[in-house]
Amino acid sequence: MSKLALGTVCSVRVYQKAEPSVFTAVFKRLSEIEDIFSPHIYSSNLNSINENSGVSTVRVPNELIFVLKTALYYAEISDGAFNPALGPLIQLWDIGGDNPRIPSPVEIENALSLCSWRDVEINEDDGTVFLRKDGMALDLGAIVKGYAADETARILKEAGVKKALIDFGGNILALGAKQEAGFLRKEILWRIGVQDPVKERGDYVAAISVKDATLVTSGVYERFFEKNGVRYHHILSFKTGMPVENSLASVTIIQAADAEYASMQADALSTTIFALGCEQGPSFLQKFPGTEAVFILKTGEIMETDGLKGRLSK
């Protein structure tokens, strides 16, 4: 079953018998997550935080604090390569929105002054969040789809589903493994395609064989606009205020799905590693044992971490 949610087409395919109520529960949960985390829904909890920046604390659901704390953790250990406080900059560029444009240097400088993740205050005892400066804005788009995939997997598992494929537009979570048709019904690993970043959606440059794993990709092809022959993509730098510029076209993070909130971590890491590039990204990834990556360079070269040997077909 597929529906539009979280700004993308969300698809959940179950490869065993399952009650229709399972899908109802999944998409109800996705709607709840959107109502909490969307910066584009006026009544959302996240938007309430942004609207009260520099003015007052805002009481929010525990799950928003949990996801925000996780996002701030990645911001801290990556020195801002991952930054959930880039809202003013994201709004300024509006890449993927109705009116994308190239801001002036002065506009970028002003926006950057409001993008410090260290100006985000969380009070867990009171269940509140406060943005210290007027005009600050949170955007958790680089982590919330992973959280939603993890929540979907939780609902499926609680319903007894052991074989399913969750696809939230670049965020994949594969439960279990497939089975061959016929009498023996041997187990088959999922083959997940890695998007070719310079071709149309569905054109894959490689495939990864996995079981119980989550894969998240970030790249220059996801959301962008072009002006005067230059492509401006949506992954913005906290240091320059411009789209990140390095040798990468995309990075795919692969992680076992048995860890708690594995897809959320993979989601955060895909953005972080892309922003860090081939120079710093691989060494940063070593902080997360068991996490693998496929790097696709702008030259077309494909690099993979050692743990993928034999699992990546080109």
Given for the second form:
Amino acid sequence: MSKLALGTVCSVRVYQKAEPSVFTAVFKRLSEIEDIFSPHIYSSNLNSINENSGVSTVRVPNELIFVLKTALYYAEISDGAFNPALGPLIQLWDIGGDNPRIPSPVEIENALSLCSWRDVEINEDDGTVFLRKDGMALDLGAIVKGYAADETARILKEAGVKKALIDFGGNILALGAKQEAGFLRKEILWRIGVQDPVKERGDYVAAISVKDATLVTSGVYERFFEKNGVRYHHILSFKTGMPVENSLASVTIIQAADAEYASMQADALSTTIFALGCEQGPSFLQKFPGTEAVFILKTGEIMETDGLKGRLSK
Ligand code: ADP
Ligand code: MG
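Alright, leaving the form predicted alone aside, put up the form predicted in complex with ligand ADP.
What follows is the whole complex; the chain from before opens it.
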């Protein structure tokens, strides 16, 4: 079953008999998550934090604090390559929105002065968030689809589902195996395609065989606009105020799904590694044992971490 949610096509496929009410529960939950985290829904909790920047603290649901804390952790360890407080800059470019444009250097400078993640204040005891400067804005778009995939997996598992494929716009969580090992029945793994960053959606450059895993990709092709033959994509640099420019076309993070909030971690990590680029990315990844990655360079070269050897077909 597929629906538009979280700014993308959200598809949940269950590979066994399941009550229709499972899908109702999942999509209800996705719309709840959207009502909390969407920067495009005026009444969202996230917007209420942004509206009150520089003015007052805002009480928010615990889950927003949980996801925001994770995002701030990635900001800290990547020295801002991942930045959940990039809202003013993201709004300025409006990539993927109705009026994308190349801002002037002055506009970029002004926006960047309001993008410090160190000015985000969380008070866990009170359950509140405060942005210290007027005009600051959070954007959790780089992590929330992963969180939503984890929540979906939790609901499915609680309903007894063991085999399912969750795909939220390239943020994938494969539950169980396509077919479980059983008496004389060979286990069949999921084969997940890695999108070719320069081709049509659905054109894959490689496939990875997995079970119980999450695979999350960040790339130059996901959202972008073109002007005078130049492509401006949607992952922005806190240092230059421009789309991140390096030798990577995309990065896919692969992680076992049984780790806590695995897809959220993989989502944060894919954006972080993409922003860090091919020079710093691979060594940064070593801080996360058990996490594998596929890097696709702009030259078309494909590189994968050692743990994927034998599981990746090109
Ligand atoms: P996608 O949403 O296409 O799956 P990502 O998970 O990489 O891709 O998230 C990209 C989104 O994150 C952007 O659309 C924007 O909302 C936000 N964003 C852009 N640059 C950054 C950054 N450097 N750090 C954190 N979030 C970012
Ligand atoms: Mg991400």
